[in-house]
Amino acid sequence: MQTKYLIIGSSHAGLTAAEEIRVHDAGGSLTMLTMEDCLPYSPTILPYIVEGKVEEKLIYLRDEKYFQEKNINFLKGKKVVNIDAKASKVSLADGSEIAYEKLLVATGGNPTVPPVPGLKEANYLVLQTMEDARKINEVAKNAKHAVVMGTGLVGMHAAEALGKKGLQVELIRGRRRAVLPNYFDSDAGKLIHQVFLDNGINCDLDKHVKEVESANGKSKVVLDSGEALETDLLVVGTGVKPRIDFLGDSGIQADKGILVDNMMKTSVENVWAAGDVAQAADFYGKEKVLTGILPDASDQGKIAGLDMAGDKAVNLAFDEIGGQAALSYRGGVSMNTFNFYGNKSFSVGLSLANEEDGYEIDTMSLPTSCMYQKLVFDGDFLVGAVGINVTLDPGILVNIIRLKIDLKDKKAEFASNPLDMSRRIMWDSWRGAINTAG
């Protein structure tokens, strides 16, 4: 099989790239692969599938008609096992091959499994794909007790979903004695932790897993305290890493993920990468980083698709105004949202920064109302924020950070009334009535 454009992966990065390709090249053959057996969906929806909050048939991002109308050859159940960059072709697990002119790798991530003795031999489950969600639901039908390893986003979501199914849930932290330590500072984390305790999730942050034993289809999780938890359902949610095991000797350079430039090009001329698999520019520094968030995946996919299509008219138009930078990726600014038990929280930018790092921090905390707000300033510039049950819009905050809007004498007012001020600031920036350094 031969195709002009080949996209491996069908979530946000891959879909946005395909959209952009079709804007600039309506007729070039375009093939999209997914290793799953279903239509494209957002991985963020999986906990709600486990919880039973939404039906699987209602969550797909595109239907079959869409791919027909866009003339996209969408192939399910096709797992890539090798890329031969010299020959410009990929090998699939079923033994077939696909030759391409231009390739986008948007394969997302694989769950990581911590080196806990006995864990790899246990009947554990993860929550990364639709099939994973289906397996958890199947086991949960006859389960009364669950152990969830990991207090990151996946682990916390899984614990809440299983608790709402009526299971007794034991949530065990990973390496760090905190919940959501990559996104929320200790004050915010404590509020979130307390809500889980109040809703019946057992989560003693002083304990962690020492080893796992398996017998008769069940797992026994032994904690460092000596306590042993026999469980019907063991879920591991301790992290995700880019799925790049198929790169082999392709020559595509990788570090933690696939290294890309600001047009999402890899070290191989006709190969691009985008989304969770791409290690790209950091907004705050010179090192390339993995962001693993949905907005960045969409941004990167759009840029990759535009560059792959190579529309000369578009490129020339931007070149005339010196705007190649306007087309390119300007670096990731993290933005994570976490909804739990009717509460809403978010973290953006340098959310973990503190005064010891040289930043100015403004906080508001109302623990009895489960409300928390943290704004991080670097001089007169907003660089990070955290919110729990506040009215701030994280998307607007990210834009203020990205545009490097100089708050100057507005900073005090911004800290005291950030919702109204952020809206006014963005309106002024759109009108050109405010200075930006971005």
Given for the second form:
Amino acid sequence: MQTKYLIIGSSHAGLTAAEEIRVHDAGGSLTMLTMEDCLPYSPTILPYIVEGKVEEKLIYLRDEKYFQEKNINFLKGKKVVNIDAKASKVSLADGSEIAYEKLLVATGGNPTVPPVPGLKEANYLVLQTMEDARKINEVAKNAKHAVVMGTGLVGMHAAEALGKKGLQVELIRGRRRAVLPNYFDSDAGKLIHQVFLDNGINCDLDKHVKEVESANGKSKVVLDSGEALETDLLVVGTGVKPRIDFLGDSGIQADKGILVDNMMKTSVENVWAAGDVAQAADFYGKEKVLTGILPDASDQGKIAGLDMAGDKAVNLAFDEIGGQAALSYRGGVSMNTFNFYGNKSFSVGLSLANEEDGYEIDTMSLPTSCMYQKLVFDGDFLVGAVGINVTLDPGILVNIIRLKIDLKDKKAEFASNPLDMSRRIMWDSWRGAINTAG
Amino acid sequence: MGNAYNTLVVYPEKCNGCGECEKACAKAKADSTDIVHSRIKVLKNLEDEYFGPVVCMQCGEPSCVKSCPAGALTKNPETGVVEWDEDKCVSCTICTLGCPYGGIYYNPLMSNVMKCDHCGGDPECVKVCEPKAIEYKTEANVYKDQGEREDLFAPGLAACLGCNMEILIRHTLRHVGPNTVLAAPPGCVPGIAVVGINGFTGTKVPSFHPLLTNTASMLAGVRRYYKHIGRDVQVLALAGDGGAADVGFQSLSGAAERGEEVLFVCIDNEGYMNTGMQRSGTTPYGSWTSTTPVGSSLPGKSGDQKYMPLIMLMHNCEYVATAVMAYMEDYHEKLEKAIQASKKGFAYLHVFSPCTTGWRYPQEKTMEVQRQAVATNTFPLWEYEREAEKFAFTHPVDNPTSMEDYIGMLGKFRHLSKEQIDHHRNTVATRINLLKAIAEEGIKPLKAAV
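Shown: the form predicted alone; wanted: the form predicted together with the partner chain:
Next comes the full complex, and the chain you just saw is listed first.
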């Protein structure tokens, strides 16, 4: 089989790239592969499937009709096992080969399993694919007790979902002694932690897994303290790493993920990578980083698609700053939302920064109402923000950070009334941009 | 081709912070008096006075849609509205990370995100906005309708960059349709290749190039001939102000007075711009032109502009109207009436058409110049229908903006002294007062006196 564009993976990065390619090249053959047996979906939705908040049939991001209309050859159950970049072809698990002119690797991540003795042999489940979600739901039907390992987004979310299903849930941290340590500082983390405790999730951060024993399909989680937890369902959500086990000797350079430039190009001709699999520019530093967040995957997919389709505008539209192509990737800003038991929280930018690092921190905390707000300033610039149950527009804050808007003498007012001020700044900046252009 | 969409437009400078839009939205969307349910938000509690509602802009490439893991947000290809599907939404609020303008918000009372949906095409907030800081622009309908029709103008043209005429000619020809004979007397209209280059016309309808002096009489003859052989052919003149108000006036006046069945469009760029920016009868007082230069002894044109639309109204035309391309819906409504009127008698449209080259303003400001001309009452929009005995403003401006806002945009007025600007103001005031008097009194015979 031969195709002009080949996209491995069918979540946000792959879908956005396909969309963009079709804007610029309506006719070039385009093939999209998924190793799964279903239509495209977002891994972000999986905890909600476990929770039962939404039905599986409702959440697919595209349907067959879309692929027909866009003339995209969407193939399910196709797992890539090797890339031969010299011959411009990929090999699939079923033995077939697909030759490409341009290739996008958007394979996302694989769950990591911590090196806990006995865990590999144990009957554990992860939550990265639709199949995983179905399995958890299947096991949870007859389960009374669950152990969730990992207090990151997946682990926390899974714990809440299983708790709501009526299981008794034991949530055990991973390497770091905190909840959501990538997004929330300890003050915010404590608030979130308390809500989980209040809702009946057992989560003692002093507990740490020593080893896992398994017998008769059941697992026994042994803690450092010697305590042993017998469980019907063991879920591991301790992290994700890029899915790159098929690179073989393709020559595609990878570190933690596939290394890409600002156009999402890999080190090898005609191969791009985007989304959770890509290790791309950082907004702050020079080191390339994994971001692993949804909006970034879409942004990167769009850039990759533009470049793959050879849209000249990408390279013509040079920005005034630094001569960088205007549409190229400027580095990811950390951002996420986390919603738990009816509470809303978000974290954007350098949300973990503290005063010792030379940042100015403005916090507001009302633990009894589970409210928390943190604004991080670097001089007159906003560089990070956290909110729990506060009314703010995270998207506006992200953009104030991204556009490096100088707050100047408005900083104090911004800190005291961030909602209206941030809206005003964003709308002024947008209108200003229109006026400058005009 | 993509669809054109109607838009909710916000003018923050007009907003007085009254918050009526929020109340109307909360009422319409949640039947509540609590404005937490409002999809439109007015900025408040700021140290300096600054208002302006914040509302979803229904982006062309919405970040919220791309960020939604549940497929609950979609851009409707027909209406352009970014739609939210409650059944699919899992309330993850990642969409609020994507939107850079706060167009989608989390509503803690409903435990859902919410966003503007244009109320299905009839936004409630617009209805209650007393200072008109929110408008629902439906021009898209015009573009959709006209987009269905054949473009009767050649793809290439030789106009200056930023010229108002391409949009005017394309829209006008699409609307009048293929059963048309077009006359384009000397001026910018033939100059940009309407009547052709090297033996080919720029239009897909028969077009010809009369003398500057005889456009209306030639068209009258064409119309009469076709009528004589039993064909109902639309005749149309696209003439400049020279071909209408100056050199072309005697034939225009004659044809109008005789009630010839002609549709005559005067594209008024206030001078002979095609031949090097000489002054014409419609050049306003004080304007720089190449024949009214600015120097030690002359401060631009010394006389006033003659106001053609009223002169034409007094010819007992079937229909007379003023229009600008910046108000496209208004233009199409008037054009339609003019087409109908020209089947019974003379129809005259006077289109104010700024010239980036001759008036010296940045080429991308052509529409803005028109808006300002209307906003300052320099060029009021009105129409007269003889049969209906109706004279009415179609875009009344009760609180005109400062004359300097308009004058300041144009290089041809750059030298104006304060006295000259005052002169302008007076001319404009006199004209608008006269027009208002006509509108108030109405144009009808004094039946009681007969």
